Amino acid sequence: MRIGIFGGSFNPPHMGHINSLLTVQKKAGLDRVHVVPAAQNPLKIEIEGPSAEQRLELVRQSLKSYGKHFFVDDQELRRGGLSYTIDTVMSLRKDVDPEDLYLIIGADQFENFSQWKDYKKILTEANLIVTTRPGWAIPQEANELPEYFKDLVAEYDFNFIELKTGRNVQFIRLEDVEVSASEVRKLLRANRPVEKVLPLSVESYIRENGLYRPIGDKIGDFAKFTSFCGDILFSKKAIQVRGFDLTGISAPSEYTLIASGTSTRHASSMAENVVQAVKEEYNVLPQSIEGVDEGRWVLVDYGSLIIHVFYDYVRQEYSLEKLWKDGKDLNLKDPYIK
């Protein structure tokens, strides 16, 4: 039997996931695909959302109308802790030969695959299927492959690569569904229609269990919360920390913070420190966090407060403060300067 592995946070599972699963199963001729919710992705910061058990049930709900080819595999949730794909691959290898095992990832993940734990071993123990993703193209020729990957190639043909490990990589084009989990979460928290991006069974489960509600009730006073986050940034040596009350103007949030770091690493570190401090003080995680891997522009979304942490050089390019000139400057002061 040809067995696929399709992992992810599934927070929540949406029509993009379903489209990918159905297309890959058919085009690659897979007999069964193990859909594996992760306990915690080691390359992502944890965000506010359903429990692991609820995400597992959401995946079950999303697949119950799609037949026998898909198996919801809870092994990573049972293991707990950080989820590493190599562990799941080796678990399935007990029953499946490497030539019959296929790891399914998106083109965005393929670009950063060298960051995965034991990625070269994965490419010894399983084949790879790489799908298109909105905004991400798949390589058209060998020189477009990621640098880390080029030395692993034994033979390159259009949409198919033979690897020196004995395994292969197949590229599959999807009729992309323009949706991401972060976009779906925003729609749900804003109580906007989601029938085009979520299976009905998934939407029903979310509504019945009160998932993806706005986090404002946990935070309460967002003016005070903005000041708290600003103090954390000051404590980590942020440059030019500014806060704005945007309640009087049209803006994506009621409050915003902007700060700079002396490097991309400093910017990412400051954003992570804010997330940790808020979790400890308010027991709340962000609704989403973007850009932390690169550190050029990290966006931390707490609903009514959005925090922008830049590498200072990049901040000067965007001049976001000009967008908020009609808002109220909170005139934040560094409490650590005596």
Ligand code: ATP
Second form
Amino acid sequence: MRIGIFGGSFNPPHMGHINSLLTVQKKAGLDRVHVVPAAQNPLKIEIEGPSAEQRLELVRQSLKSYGKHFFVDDQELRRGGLSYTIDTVMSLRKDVDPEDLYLIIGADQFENFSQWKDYKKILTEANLIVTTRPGWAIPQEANELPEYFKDLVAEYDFNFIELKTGRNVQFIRLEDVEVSASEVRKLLRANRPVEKVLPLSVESYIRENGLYRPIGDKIGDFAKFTSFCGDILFSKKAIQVRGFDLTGISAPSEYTLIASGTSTRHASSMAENVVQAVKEEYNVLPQSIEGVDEGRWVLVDYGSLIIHVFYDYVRQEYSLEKLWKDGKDLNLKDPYIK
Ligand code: ATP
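Next up, can you give the form predicted together with the named molecule of this protein, since the form predicted on its own came first?
The next block holds the full complex; its first chain is the one shown before.
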């Protein structure tokens, strides 16, 4: 028996996942693929969205018409906390020999695979299948392999690599399905059509359960919320905190905040402080957060409020304030300066 493992946040599961599962199962001749929703991916920041049980149900819905090869495995949700693939691999290893176990990941994940806990052990306990994904290249020759990976290679033969660990890696080309879960969440929140990117059963479950709606209701008064977030930024010594009411102009949000830090680290940590404080006070997580790893321009999206936290040097390059000159300046004042 050849057994596959396909993990992910599945927030929500989409046609990119289905396409990969169906193609890989067939091309690699897998007898069964465990589809394993993560409780929390350690490399992703927690965002607002469905509960773990709802994501599990979404995965079930997404696969219900695709038959016997796919097994929805809830072990990471049962373990809870941060989900590490090595734990899932080791639990399946109790019943499956390493040469029969295949971990399936997209080309995006192959690039950052060295950040995964015990990745070398994973490559000892299971084979790897790397699929194409629009926007990410798969290596065409040995010298295009990521640096972290080169030392592990025993023999390279275009789409197939023998590893020194005894396992192998194969690259599988998929038909391009250009979609990501983050993109789907944006479409759903904006009430835009999703039928091309979501299985119908998933879309119906989302609609029936009111998932991925804008988070406005939980926040209520966004003017007050904006000044709350502004105060957190002031308390963390942000440079030039400015807030705008954009309700009168055409803009992606009704309110916006902009601030900067003296370093990329300062910017990232301020964004994280805001997320933490909002979670404590409002019990709400952002709809999305981007750029926090680099800290040059961190964008925290609370729907009707979008917060931009820059490394000050980068802020000057963009001068976003110019875009909002017709909005209403909230003239935020540092409450810590009396
Ligand atoms: P997000 O946008 O929230 O980061 P995602 O769309 O990347 O999510 P995940 O659930 O994190 O989805 O991905 C699970 C697995 O599916 C990963 O190995 C990823 O590479 C793969 N995958 C996701 N989208 C596609 C796609 N369009 N084509 C091929 N593989 C994909």
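In this text, the rigid core denotes the largest set of C-alpha atoms whose superposition between the two forms falls within 1.5 Å. Predicted model only: the values in this text are computed from it and were never measured. Residue numbers count along the first chain shown, from 1.
(request) Since one rigid part pivots against the other between the two forms, find the hinge residue among T124, P214, E272, D151. (result) Residue at the hinge, from the list: P214.
(message) Please report the angle, in degrees, through which the smaller rigid segment swings against the bigger one between the two forms.
(response) Hinge rotation between the two forms: 9 degrees.
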